[in-house]
Structure formats: C-alpha cells, structure tokens
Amino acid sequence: MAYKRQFYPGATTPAVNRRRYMDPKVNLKKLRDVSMDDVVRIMGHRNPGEDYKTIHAPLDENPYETLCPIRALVKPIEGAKSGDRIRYIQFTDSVYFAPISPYQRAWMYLSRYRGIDTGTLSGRQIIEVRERDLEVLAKEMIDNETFDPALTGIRGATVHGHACRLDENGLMFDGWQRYVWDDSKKEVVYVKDQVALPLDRKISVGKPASMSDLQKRTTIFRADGVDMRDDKEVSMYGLRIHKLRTLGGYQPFKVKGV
C-alpha cells in the first residue's frame, strides 16, 4: 500500500484549517494583491529594482560544484543557483483568532517550501531563505488567507504585542506602530518597514476580516471559540502529551494512569 501522508488529527474547524494550511496540495485562497515592489519595501532588505546582493558566485560558474554528489540529488532553489544572500521575514500572530499561529507557520513552511530555515518564538515566526525566493514566499503569505491585516504583523524587531488586547479598530498592538488604521479607507496601511524605518509612502494591506470570518479561518483553539477538548481526536493525543510533559518532565513513563 502506498504511503499516505498525514498532517493533523481532528474534525473541528481549527483542526481542519491546520491540515489545509500544511498540505502543499491545497491552494490557499488569495484575499488581496499587494504588489511585489511593496512587499520588498515592507521587508526593507533592498530597494525595488535593485540587484540582489550575492554571497557566492552562481553555481553553474563554479567548476568544483559539478563534483559535488549532493548536487546530483538536490535541485537548488533559484536564489541558491544565483548565489543570493539569505534574508528573512517575520510574522507576529495575535492570540485573538489570527488565521494561524507561530508554530503552525513552522509546520506550514516546512511542508510547503524548500531551502528554508525557520524558528518559533512565543508570538512570532521568522523564516530565512535566499532573497529572491523569500520575496516570492513573502508575497504569497501576505496575499493569502493565513494573513489578516489587523491580526498579523510583519515585524523584524520589537515584535511583542500578540497577547495584548486589540485596539478600538481591532488592530493588534505594535510598539513601533509599523501599521496604522486608515479611517478614510477603513483599511490597514504600513507606514514603516519591518524594522520600523519610515517608508516613503503608505502601503495598504487591505481591510481586516470580520470576527465571524476569522473564527472560521483560524487554527487557534480557544475556550471562547472552539475548545481543544471539544475535539476528542485532538485531545486524545495533544492534551495527554501536554499533561505527561508537565507532570513527568523527562520521565513521563513514571506518571501512572494518564
């Protein structure tokens, strides 16, 4: 029997969304179209139209690379072929029903993309990859259903705020105010890049979703939304693992009857 890849258990909305976001065969819904030049401006690594900086010669110009057995096995991504430097983008996801959360971003990135390095912290997820590949990935993530203008922040530094209450317009707190509410258009605009350097002009990332829509799209289990305990298939494994880890530490086998 052919191996069938598994992603996540459960039948509740957050469980189904986790499977969808992780499965590379699922085309995620595109909700907006931020131009590539504006994505580049928000990331702040280079100016739109500027050449990519390199850290080594293109692979096909290095005669010694042809002797590498790994090259025969692994197809290089475009940035690696060209010798691009490695850059990053970092997303902060609110605990208030953001479409996705940091550790699920890691699952999704590793399932959908090649040549990446990613790391999870409490409320944010960094992804590092060759620069031209990063820009394509970043635009996909900003345009699709895993991003919400109010509850997802692009923050390269001073990222805290994911657990603070939302403001009067439903925006997640950002100490550097990289994005603000445009009351005339009823949408969110970026006025600073991801490390809080002022932009030459405002960049719109669109209108926030309604809370009812967000609760349908989210991967987050919450007591005031869908509780993990409501999904027996999820709680059978997830809550048991958490309980064993909490009670038993490095010796969960010593915990009886759990």
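Just so you know, these numbers come straight off a predicted model, no measurement behind them. Residue numbers count along the first chain shown, from 1. The term rigid core refers to the maximal set of C-alpha atoms that superpose within 1.5 Å between the two forms. What changes on going to the form predicted in complex with its partner chain:
- Relative to the superposed rigid core, residue 6 undergoes a CA displacement smaller than 2 Å between the two forms.
- After superposition on the rigid core, the Cα of residue 244 moves by 2 Å or more between the two forms.
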Contents of the next structure:
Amino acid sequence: MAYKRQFYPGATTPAVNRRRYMDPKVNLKKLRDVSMDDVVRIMGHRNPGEDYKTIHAPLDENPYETLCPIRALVKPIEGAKSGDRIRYIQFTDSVYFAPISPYQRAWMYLSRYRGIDTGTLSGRQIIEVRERDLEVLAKEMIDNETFDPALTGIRGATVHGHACRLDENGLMFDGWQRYVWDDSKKEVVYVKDQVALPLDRKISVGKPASMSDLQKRTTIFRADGVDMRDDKEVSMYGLRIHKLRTLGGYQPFKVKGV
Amino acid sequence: MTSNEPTVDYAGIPLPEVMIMTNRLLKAETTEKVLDALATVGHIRQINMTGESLPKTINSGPNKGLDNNHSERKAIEFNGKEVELRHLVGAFYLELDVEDEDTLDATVAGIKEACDRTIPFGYDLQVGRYSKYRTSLHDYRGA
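Okay, that is the form predicted alone; can I get the form predicted in complex with its partner chain now?
Let's see the whole complex now, leading with the same chain.
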C-alpha cells in the first residue's frame, strides 16, 4: 500500500492551519505584492540590478561534475547551478496570534522547498538558501498569508520583540524600529533593511490584518484563543511523543502499545 | 555589576508601592500624558518607569555603532524638567507617601482615575512592594 503523507493531527483551527501551511500541494493565498526589487532592498544582501556574487564556478563548467555520484542523483537548484553565495532572511513572529510561528516555519520550509537550511529559535526563524532562490522564496513568504505586516518582522539581527507587548499601533516591538506605522495610509512601512541600515525610500508592506482574521489564520495555540488542551488529538500526539522519548531514553523495554 | 541601590533615600518605614502594567507599550507622547496626570494625584513620593529598551546606537550586526534614531527615544517634559526616555514604557512603579489605609485607598483611586483617562488599551494595577526601599548589605559589596 502506498504511504499517504500526513502532516499534523487535530481538528481545531490552528491544527488545520498547520496542515495547510505544511502541505506543498496547497497554494498559499497571496495577500500583497511587494516588488522583487523592494524585497532585495529589505534583505540588503545586494543592490537591485546588481550581479549575483559567486563562490564557485557554474556547475556546467566544472569538469568533475560527471564524476560525482551525488550530482548525478540530485538536481541542483538554480542558485547552486550558477554558484551563488548562500544568503539569508530571518522572520520574527509575535506571540500575539501571528499567522505562523518559528517552529511551523521550519516544518513548512522543509516540506515546500529544496536546497534550504533553516534554523529555529524561540521567536525567530532563519532560512539560508542560494541567493537567487532565496529572493524568490523571500518574496513568496512576504506576499503570502504567513506574513502579517504588524506581527511578522524581517529582522537579520536583534530580533527581540516576539514576546513583548505590542505598541499602541498594534505593531510588534522592535528596538531598531525597522518598520513604522504610516498613520495616513494605515499601513506598515519599512524604513530600514533587516540589519537596520536605513533604506533610500520607504517600502510599504500593506495593512495589518484584524485580530479576528488573525485568530482564524494563526497556527498558535493560546489559552485566550484555542487552547491546545481543547484539541484531544493534538494533546494525545504530544503526550505520545513525550512518553516515547522519556521511556525510550531509560526504560525502552516498557515501550509497549504506546 | 550594576548597582541595585534604591533610587531615593529610605523613608524610615517600608512604604506601599503601586505597580501599573500597561497592556500596550506606550509612545513617548502618551507616557508624558500619563506622568502629567499622575502629577495631579497627591501622596506620590517617587515614580519609576520601565519597559523595552531602545538603544541609542545599533548594538549588534554589521551596522553596529550606527545611530538608531528611534522616534520614541526622546526627551519628554515632566514637572518643568526634561526626562530622557530610553525605553518604550510599559510599567510604572509609584511609591506612595501614605501612613494609613484611608489615604492609601483614596490615592489608589486617584491613580486609577488618572490612568483610565490617559492609558489606551487598558492596564493592570496592583498595590504591594516591588522594589528595594533601603540599602542592604549587598550594596556595600565590591564588584
């Protein structure tokens, strides 16, 4: 019997959203259109229009390519083919019902993309990819429903803020103020790149979603939203892993029928 | 080691303190309004504020040392003096100069009224003692 891939248990909204974000067959909704040049400006790795810097010769110019069995097996991504540098983008997700949280970002990235390296921390998620592939990925992640202008931050360093109270405009705290609230347009605009270098011009990332909308979109279980304990299947799944890991660590003979 | 000494001299008795935790981090402008409102309430001996730190310069990463230029890191005016804000304020600690419960209750009611008028998005207020009120042996210790 062919194995049918499963993603996440549960029937509550956060559980369903986790499944949706992870499933590569689901096309995520596009909510905004930040131009590619602006995405490149916010990341700050190169100037728009500038050539990609390389760290090795293009693969098709490499005489040893055909001798490598791994290269025969794995189809390279575009950036690897051209020898691009590996660059990064890092997102910070607020605990106040951000559309996604760092751990699910890792699940989503690994489930949807090839040729990436991602790292999870409590409030942020870094993703490292060959530069030209990173730009495509970054644009998708800024444009789609996993990004909210107020509660998701693009922060390369000093990411502090994900667990802080929001400010008066409802924006996640950022000590470096990379983005500000434009009161006339009711939009969030980036004024600094992800490592706080001031941008030549402001880049709008659109209007923040309402709290009721975010509660429908989030993957975060919270006592004041959907409590994880209210989802029986999710609780049992967590308990099962906990039990298997604990018993497996010191009394593996007790792992029976778990 | 940073000094943990009390900010003002010991009053002779441990005085009660009011802690106000705001639901949102306040703009400099709102902080000024809250302080002005609190200034009209009597029996407040000292006000300390804290919140999320706003660095003067970029403190890490490739642009370390660059001016941060955070719009909320600025001087506000209080009681005719300029106060340099270094935080996005989210908490106020008010030491009350009261000696009986009736004065305490009246002062707390006045503080609540001032906060209701000036703090948007609500706050949490508690009466207790949250900071050190006299120097201790620890403050005489070397680094």
